[in-house]
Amino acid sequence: MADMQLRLYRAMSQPTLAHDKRIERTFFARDTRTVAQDLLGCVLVRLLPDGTRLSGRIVETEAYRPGDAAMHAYRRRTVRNAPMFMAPGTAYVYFTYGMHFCFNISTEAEGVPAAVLIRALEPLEGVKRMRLHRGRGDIPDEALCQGPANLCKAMAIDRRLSGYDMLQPGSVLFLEVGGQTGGYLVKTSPRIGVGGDEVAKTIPWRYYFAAHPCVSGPPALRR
């Protein structure tokens, strides 16, 4: 059922892909919660050294902003979290659990620690290459970029891209204007697996296309 749903969604949305209609810096220089919602449906693009183009439509995000006890820069600026303070549209990639990378994009004003975590994509281009990066040939399309760690593996994103200006000329990691949403409703929930105080654990700053087959998390947080 999920495969059929994904194919139907792709048939509806694929013709609206707009190569080179890149999202500009002003898009990111806004309230993080607004950016996190508006990123849904946009297309993340990764250009590999051999010219291969990987892309996926964003279907799930989380917002992290000043005063948020779950945010990495909540207490102070460090070498690790410095990209969160950089110009809006800067990639922030961190290593977690000693084995996974997670990809974020800085938001709001330069000097303000804020970012959006990209949690899941609907694969669009370079699917075969994504499977190679994941190390398994039997992964269904909807699971390739499902969850932040899988997304980074499939899209070849690691901490070498942390601090990377996604708006620079010749960028190999950038966002393009999205197309149709296939009729999916945008819902919110508490963020998944965060620490901090009770507010940080319960505030509804996760945004996603409800019932989309590529969205991550437990079933109750995907409907």
Given for the second form:
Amino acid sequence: MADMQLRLYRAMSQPTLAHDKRIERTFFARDTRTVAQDLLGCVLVRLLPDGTRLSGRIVETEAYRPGDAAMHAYRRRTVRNAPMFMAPGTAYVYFTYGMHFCFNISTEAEGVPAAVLIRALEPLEGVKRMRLHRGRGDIPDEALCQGPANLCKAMAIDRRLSGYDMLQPGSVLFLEVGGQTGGYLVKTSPRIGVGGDEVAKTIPWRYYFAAHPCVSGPPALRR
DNA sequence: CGTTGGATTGGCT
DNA sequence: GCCAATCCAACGC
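Okay, that is the form predicted alone; can I get the form predicted in complex with the DNA now?
First the chain shown before, then all remaining chains and molecules of the complex.
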């Protein structure tokens, strides 16, 4: 059932892959909430050293901004969170819970700490390789890049890519325009798993395709 | 320098 | 629903 839904959506999505249109830096140099919404439907591409191309359509994001207590750079700039201050379009990858990586893209003007967390993708290219990275053969397509840490594992994204300028020539990690939303409605919710204070826990800066099979989180937050 | 807990996940009660 | 896994950044002394 979910498999068929995913297959149908993938068939609808295919034509946009042919555009092969790279997203420019100015796209990221805007209000982080706008960028987080506009990234839905865009395609994240990862080129592996052996030439393998992995890609997936973004279906879930979260915005992190200055003055936001849930934000890693809320207090000050550190070696770890420095990429969030760098040029828009810089990757910020952090290690958490002793075993997981999460992937963000720096937004707004250089010097402003802000980023969009990419939480889930609909796998498009390199599904077999993603399953290999996940380390199990029984993971269904829609779960391969479901959740920020699973996404990083499937797409081979780790701390070596933190601070990486995604718009540099010959980039191995970049974004392409998505074009359509595939008919999915965009919804918002509070961000998942954040601490900080009540404001941070309440503000609706999570964006996702409602009822898309690849979205993560508890069932109520996928609808 | 020691302690605490996290933008998570998956397995078990 | 609860909790362990497993590292390290952040913060307090």
